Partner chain sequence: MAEELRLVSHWSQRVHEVRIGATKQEGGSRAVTLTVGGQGALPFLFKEGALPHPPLIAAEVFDVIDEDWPETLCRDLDGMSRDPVRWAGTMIKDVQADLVCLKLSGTHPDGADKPAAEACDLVKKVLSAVDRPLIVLGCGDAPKDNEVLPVISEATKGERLLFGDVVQENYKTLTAACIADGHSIVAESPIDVNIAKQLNILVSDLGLPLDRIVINPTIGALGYGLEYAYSIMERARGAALSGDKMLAMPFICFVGQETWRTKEARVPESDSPGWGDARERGIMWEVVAAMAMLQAGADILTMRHPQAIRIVKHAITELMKG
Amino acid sequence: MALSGLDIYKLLPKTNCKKCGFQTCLAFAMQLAKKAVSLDKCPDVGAEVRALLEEASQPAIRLVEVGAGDRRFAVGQETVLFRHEEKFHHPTAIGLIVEDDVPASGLAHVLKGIHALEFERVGQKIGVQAIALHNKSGEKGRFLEQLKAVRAASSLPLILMTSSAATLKEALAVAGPERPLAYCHRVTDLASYISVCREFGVPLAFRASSLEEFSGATRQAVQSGFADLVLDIPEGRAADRLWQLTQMRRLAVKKGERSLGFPTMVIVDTAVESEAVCQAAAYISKYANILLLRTVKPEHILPLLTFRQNIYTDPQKPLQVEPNIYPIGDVSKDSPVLITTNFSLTYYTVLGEIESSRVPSYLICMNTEGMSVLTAWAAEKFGAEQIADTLVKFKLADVVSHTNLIIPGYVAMMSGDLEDKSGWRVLVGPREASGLPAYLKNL
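Requested model, single chain only, the form predicted together with its partner chain:
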């Protein structure tokens, strides 16, 4: 947990000897708290204090990296319980469970489904992160064979859910360099799993039955020098799992409880797909860092990925689009011109509707500093004057041969003023983007 300047001051020699280059120990402590200087500047702190300060500068929740290459992902290092307090940092990684007893033809089908789970929303690519290969057969040979087939067909990071440490060891002998996440289902097996994971340098998720058991197990692991851990919440009622997830986050972030400061994992193993989606949504809200599911249907995964994107958006920084004139479809000099703001949600909503209208159009994305239409209008970032200036700046007169400009219905009140200031004829579009296809078709 981060220490305040005063907390740090209490640990310093308090001699104000100035060897660090600061007038007082307190001044130095304040800079240390801001991480603006290194502790090494003070020659007089003892090893014990040094260790204490180093420990305190660790994040409350560890960062765990899974996979190698382009598809690798990191989870953890969260700092708050509510996104409005700062933001959520590392989006919940969604992994799909694949059984090792699925025959080759079935496997190809499943993998094809998984690979199709990539989408683009508001200019960002969103998709699933991992394949969790489960040793359902309990057999080593079957697992290794399936692992080979999955690796041949997919570059997604893997989660290896083997039923024994011996199987894991053989699996890592081939897949180890790809840094898969290993998984230990029984806390009693943890020591043998850890020794295998240490050998191959891969992270390990494990299941325990209670916070106390998790805490005891991680302490032991850390003492033995292995800390690349993920905590898998045991099966149980949704409210119990939410309670454990909340307690872990709270204890780690608010109380500096190191033994629970690890990323979490939740396996949603419900046969009914709609129930699985409901549970998954709840755990994306409340503190699951890795979420394993069985459904590979895009109509189930797309809403979950979209929700994850919503929740992990930085509340202080609305996503923005580069201001410009964007041609949509096969445009010509006669194509209609629409204008909107550069708040990405607004822009991409309007873009999507123009695309579905199939009417080739120009869309002017105006710099409103990421504000939506009405907010920007109220803040005088989307008023007649600013729009008129933008048309000149983007040389719209060179782009089209007509002089009609379509503005959002919500700012219809500026029509007259805008016509006066810009010399363009203003057409009032619909208030909601969803009205655009009908509007453009009837233009």
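Can I get the form predicted alone as well, since the one above is the form predicted together with its partner chain?
For this one, just the chain is written down, with no partner chains and no other molecules.
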């Protein structure tokens, strides 16, 4: 469990020697608690205390990496229950289940659907991150055959849900250095699966029936020298699974229960697709690290990807666009000029509406430290003086032959002041971005 600044201070030499660069040991301890400095800054701390502090500084949830190369993903390393306390570090990895008993034509169709599940939202690429191949047939040969077909068609990381450790061993030989996530259905088979995973250096997900069984199994695994584990919450009512997920996170984060401090996984196998999507959204928020689904419909997956993106955006550091002048369409020196903030959601919303208008335009993306229009205006980062300085900085007079600037309707009150400070003629645009197409067409 993470130590407070005062807890750390009690373990330090308390000499106030200033060797660490701080005036007092207490000041250094407070910075250690915030992870703003390294313990190496203190040359006088003893080995025993150092080991204790390093253990306490480890994330409550262990980091586990799956896959290799550019498509690999990491889960875990979480330190808080609620993102406003700090942030969530690694987004829930969404994977899609593929059965090994489907015919070749059916497999090709499913994989094609999976590959289509890549989207762009507010400047970020979002999509599913894994394919879980399930040994539904129970046949080793069939599973290996389908595994080869999946590998040939997709570069997404794999989750190998085999029916036995023997099948897993041969499947890992086929997978090569791709570092898939192995999966054990029964905790009674865990020892044989761990033996195979240790040999190939891959992580392992396993299912248990209770928190106590998870805790006992992970303790034994860690004692044997294997700790790259993922805990699969067993099937049941959504409320019961959410309770287990929450208790695991709370016990790991608040109580320092290391035996439950591992990433979690949930398999959503509900027959009603709309219900499955609703459950999946709940598991993303509380606190599934890997989520496996069966649907490949974009109308099901895109809302989940969008929801995940919103949950895992750092609340202390909003998504921002590089400040600049962006031409939209086949612009000329006579094209209209609009200005907005560099908050990604605002910028891409405005961008989309300008593109919809099909009126070639310039869009000035002004640096407001990631704030929206009204927030930036209230914080005095999107005022007349700042906008006037931005026009000069970007040399807008050299870009267009006119001096007309369109500002958002929500800040119409600054138009007179902005004209005085900039020398440009200020036009007040619509309050909502959705009004831009009609506005630009009627200029």
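Keep in mind it's a predicted model, so treat the numbers as computed, not measured. Take the two forms, superpose them, and find the largest set of C-alpha atoms that agree within 1.5 Å; that set is the rigid core. Positions refer to the first chain, counted from 1.
- Item | Large Cα shift (2 Å or above) at Ala29 between the two forms, core-fitted | Indeed, Ala29 is displaced by 2 Å or more.
Exceeds or equals 2 Å, Cα of Gly46 between the two forms, core fit: For Gly46, whose C-alpha is compared between the two forms after core superposition, the shift is 2 Å or more.
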